[in-house]
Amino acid sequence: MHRQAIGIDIGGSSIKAAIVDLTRGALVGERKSVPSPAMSAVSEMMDAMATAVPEGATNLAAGVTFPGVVVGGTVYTAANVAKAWIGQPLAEPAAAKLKRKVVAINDADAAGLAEVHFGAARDVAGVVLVLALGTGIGSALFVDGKLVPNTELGHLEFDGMEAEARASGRARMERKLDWGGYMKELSYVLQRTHALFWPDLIVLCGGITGDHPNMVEDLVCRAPLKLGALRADAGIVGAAFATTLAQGVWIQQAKAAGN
């Protein structure tokens, strides 16, 4: 495994990067943040991510999130992007933008990869969910550490209404749910989900567990529950992960989709 990579963090208002420490799965120097061109052209967004990667990283291979499905480098749903990006190539023309290897992955799978290897579901075996609690719900399955990609959990339907549109972050505030409410939709949502796949463990991430730290403790599963560990620096620690994996699931990724 090569030591270091570098992580792109593509979100909705800000791109985040930065080098990152493969054996340790920390951050190396300075994370690095340029605001997002979300809604705008596909250019915008590649001379974004050029500005974003950190300096003095010149042979290093980059691991890129997205905020939608990934299947063998291009991009199938933009939920909260804008619509052009369906059907686009990622990797390959972030590849040639900043002259490197680049592997192109879903946001909440590139979450779940640095949970599972370095953080709250590190050496767990069989199934692991992460949840990635923000704008909707991100979703990473895991069986005994492999990744089922792709899950995208936040739109089950239940009882007539999308996960996420129950228990997001933006749902909380858009319902104007108290946290008492708040805390019995979202674990309306996990009892469900957990009926479905029955998980040995669910981790929790997002931008509202790190401003309600025992917030397990309010919620009600049947699956031990625990806050994921590298808050907000899992989506860039997991992108640079997603490159050790570019010579076997995402190779098999590209020949699924028949790329």
The other form holds:
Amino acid sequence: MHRQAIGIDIGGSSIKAAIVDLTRGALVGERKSVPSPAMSAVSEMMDAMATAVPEGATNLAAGVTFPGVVVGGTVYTAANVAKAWIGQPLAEPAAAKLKRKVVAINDADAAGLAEVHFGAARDVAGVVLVLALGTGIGSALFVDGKLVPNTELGHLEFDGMEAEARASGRARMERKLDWGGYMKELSYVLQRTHALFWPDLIVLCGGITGDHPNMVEDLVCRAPLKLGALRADAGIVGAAFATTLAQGVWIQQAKAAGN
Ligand code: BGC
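Same protein, different form: I have the form predicted on its own, so give me the form predicted together with ligand BGC.
Shown next: the complete complex, the earlier chain at its head.
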């Protein structure tokens, strides 16, 4: 296994990328950020992604996140980005553009991998749920450290309202909730989600957790709650880590291609 890989985190507003040290789960060198054309054509995304990737390091594989369901390198949902992404292959054109092996993964799954391997949920056995609060609510579910991919729990409906419409970072702004009101709504989502999955630990990630480092004290939930430790780097680190999980698939692909 290479000790380094490139992590690329595609968000609604920016694409962030860096080389990641996979033994420490830490960025190596600078983190590049470019505006994200998430609402425009796929080719524009490929161009923007290429400008975000650090120069050199041509031998390193890359992991790329996407804010939607990703199965076998293809995007299947686009709740908060251009609908043109639905059914669009991502790993394959990214590999062609970046001239390296690329694995694609849901953004919250990537953040979850980073927290489970290097952060707040490191060495935690049992069921761990990582929730990423941003434009939407992303989810990553782990059982004894193994990811159950693409869980999409932000789209669970409670009392006729999707969890992410009720308590994402964007919902907080759009619903003009004050901090107390937001904590109440988020607690409700946590409690209802807890009642369905009974996780041993819930880790909260996303920009809002960086701005409110004590927010766990304002939340009510039966499960222990922790804030993510990798903060804004979780997506990049998790994307890079996903390359280590893709090795088997790449070996099979190479065999099938006769290499
Ligand atoms: C998407 C998820 C994504 C989350 C956070 C949701 O709307 O459906 O796939 O992980 O937003 O970006």
